[in-house]
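Given as structure tokens, the chain that follows is alone and in the form predicted on its own.
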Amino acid sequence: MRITEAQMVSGWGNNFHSLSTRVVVTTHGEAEEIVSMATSNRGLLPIGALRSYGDSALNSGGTLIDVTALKFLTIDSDTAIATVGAGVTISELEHAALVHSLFPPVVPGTGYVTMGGAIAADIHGKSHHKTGSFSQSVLQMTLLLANGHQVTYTPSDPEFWATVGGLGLTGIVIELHIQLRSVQSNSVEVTEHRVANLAAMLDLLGRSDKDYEHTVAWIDLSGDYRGRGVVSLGNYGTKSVKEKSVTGGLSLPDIGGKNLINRSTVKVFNEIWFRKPLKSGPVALTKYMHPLDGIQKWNRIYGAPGFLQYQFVIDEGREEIFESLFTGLRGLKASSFLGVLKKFGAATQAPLSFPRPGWTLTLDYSVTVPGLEKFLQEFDEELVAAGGRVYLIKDSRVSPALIPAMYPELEKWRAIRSSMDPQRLWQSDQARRLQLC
């Protein structure tokens, strides 16, 4: 075990810093010991490889228990099930399971999450207009409760189900059983479209789901903000290629704090992007669920104030929102350096789950764009009477007033809680912020 003074941490967006002890476990008798001490004044929170982009990761005042040293692995190839401690990375898993011909059914867009990310974000993918999100793959679960015991939860129990997209609010996941799916090779077969406009990317998107288990579509949120872009499209390929990790590699330099993204250099990039050679054939399949780690601290681009990642669900039926959301940001001449847009699917039992049936769109923005905030505090009244949500893990400034309509099982997930943790000894700045428990 090892405790450290007090220091400053933040999430991946860099826009939130917070003053914290933070205890590294190395097993799970460490983890007890700390519980054990633990008192609910401030509290103890569960962190993992700090890339929740806001202050889900956070707790001011509060302790910290680092559990990215829990990293055994094992899997057995005859039932294609993986047994993993909460430290271990998508990463990680998915060399481990590429060896057996073996792949998770769900990954997201950085190979960074820890599995007990995983969980407390119920993380989805490309393909979960197929697959669904991060917890469908999960057989059961073992958490260390507020009272130092450990229990093992399956689909069958709610408290599961609480743990799913929790925010790291139940307990600390200490292992996992994940049921992986089988691969010809390690590559997908890859297709790229072009399109001019919102309207052909949505239909596009629409139109692909029943053929390729993975779809996804780069938006260009600069310029006139038509919806220009390339949608993306793939399935598990049969041809094994050459493969370099895209994790490790190169790393973003210090560059003492500057902001460099702006409305110039996002229109350029965007440009080049919407212009460079389409894939057709295979790419590695870590390459293409992981593009952006190829390039580690990739955050830094947004200097020293930091940026937020805003990403919301809208029902299929309710596109009119996007036109009302690109009119505004168009007017605060705001550009975004990632859009991505997705189709979802079925929703899981868990009531703080983002992941239902429609379209998401995901944008990220410095927080130096004049007017940004109160936009988005207006954009957020208007997604909610249209039955949207923004998704909880990634979010940095929702008022709270707004969450029990955007997650109507909000009191349910509460009550859970509440039995698995009477004491409220699970804590953050995100639960404070939200009033969330």
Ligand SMILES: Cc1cc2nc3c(=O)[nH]c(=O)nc-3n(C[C@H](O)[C@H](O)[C@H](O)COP(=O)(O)OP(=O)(O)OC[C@H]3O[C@@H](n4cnc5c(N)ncnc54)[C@H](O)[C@@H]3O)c2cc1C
Second form
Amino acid sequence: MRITEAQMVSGWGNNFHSLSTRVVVTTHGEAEEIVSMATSNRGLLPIGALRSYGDSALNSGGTLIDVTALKFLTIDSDTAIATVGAGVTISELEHAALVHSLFPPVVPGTGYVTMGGAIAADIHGKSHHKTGSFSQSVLQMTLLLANGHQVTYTPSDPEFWATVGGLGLTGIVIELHIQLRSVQSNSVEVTEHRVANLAAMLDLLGRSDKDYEHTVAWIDLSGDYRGRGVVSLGNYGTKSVKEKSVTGGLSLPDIGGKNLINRSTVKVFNEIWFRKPLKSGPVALTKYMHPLDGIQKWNRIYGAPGFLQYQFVIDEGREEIFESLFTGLRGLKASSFLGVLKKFGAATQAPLSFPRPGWTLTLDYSVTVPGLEKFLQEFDEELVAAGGRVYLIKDSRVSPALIPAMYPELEKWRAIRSSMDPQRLWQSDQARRLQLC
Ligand SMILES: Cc1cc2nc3c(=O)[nH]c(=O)nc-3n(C[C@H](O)[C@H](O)[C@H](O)COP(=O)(O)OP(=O)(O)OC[C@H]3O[C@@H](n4cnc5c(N)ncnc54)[C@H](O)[C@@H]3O)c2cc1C
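Return the form predicted in complex with the ligand of this protein as a structure block, the form predicted on its own having already been given.
Complete assembly follows, chain above in first position.
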């Protein structure tokens, strides 16, 4: 076990900096020891790779239990079940699974996410309309509870679903059993289409659900906000391709805390992206799933003030909300470096899981954009009135008053959570900010 003196920790957005003690545990036994010694004053919080954007993985004045060293990983190729430690990353699982012609059914946009972080957020990928979210491939989980005991839960237990999307506030995920799917090769057969506006994008994404396992659109959220972009459609391929490692490559240098993102740089980037040659054919699975992983520390591009990622979901039939969002952002002269639009399928029974049927849009903005915070506060209200909600693992700013409307099963989650942790040992900055517990 390694215990550091209080140190500054930030999420991926670098917009919050929090001072806490960090304990790196290397075995289950060490995790049990630290839990048994803990007091609930500012409490404990398990953390993974700190790829959550806001304050979900921060615990100012408290203790962070870093479980990234819990790396055990075995795969039974007969049953296609992987047994993984909480610190195993999505990328590590993908590479181990591909050796057996298997693959995790749900992977996010970066391979650096750990198994613990994947459960705590109930992550989704480009295939949500077919495979649902991460928890739907989990057969069982072992959790270290606040009372120091390890318990194994399955999807028939309410504690399982309270932990799914539960933001690390029910206990430490120690181990998962994950049902993998078979693949014929290490590739995805990809087709890309350029679309001129949002209506064309929604139409193509909506029509492609049936025939494609992976659907996602990059949307240009700069300039006049017409919603032009590139729609990418893919199915698991049959031809294996030479795989260039996407992780551990280029690293964005420290640029002295300067923000390189402004209207002009974003406009140029979006123009290049829109005009780039369209892909057609097999692409390595890992490259297709994690396009940004080729550049380490790309979050430094926003400089010292950091950035926020705003992701929401809205029902089909409520598309008018996009126009309202685009008009407001155009008025602020705000440009998003990254805009991603996807369609979700059915929800799980987890009270705090984010995905549910409808459209989900993701935007990145520097926190320095004048008027952005006020505009997003007004937009949140409009979103809630239209029945939508924001993704909590990416949030750093939503008002606590809106959470019960966004997550109507919050009370159910609170009751299960309290029964698992009556002394409120598990705490985070986000839980305090949003009054979750
Ligand atoms: C470039 C990029 C792309 C992304 N793409 C997607 C995407 O496509 N889809 C998507 O859904 N998300 C996406 N995300 C968000 C990311 O998947 C989540 O934030 C995820 O939770 C990060 O996992 P982590 O290991 O970094 O956990 P951390 O950020 O360290 O922690 C996140 C939460 O998990 C909890 N936690 C961590 N480990 C454990 C554990 N062992 N037991 C219990 N709780 C634990 C923490 O307490 C915290 O609440 C993306 C993030 C980035 C940076």
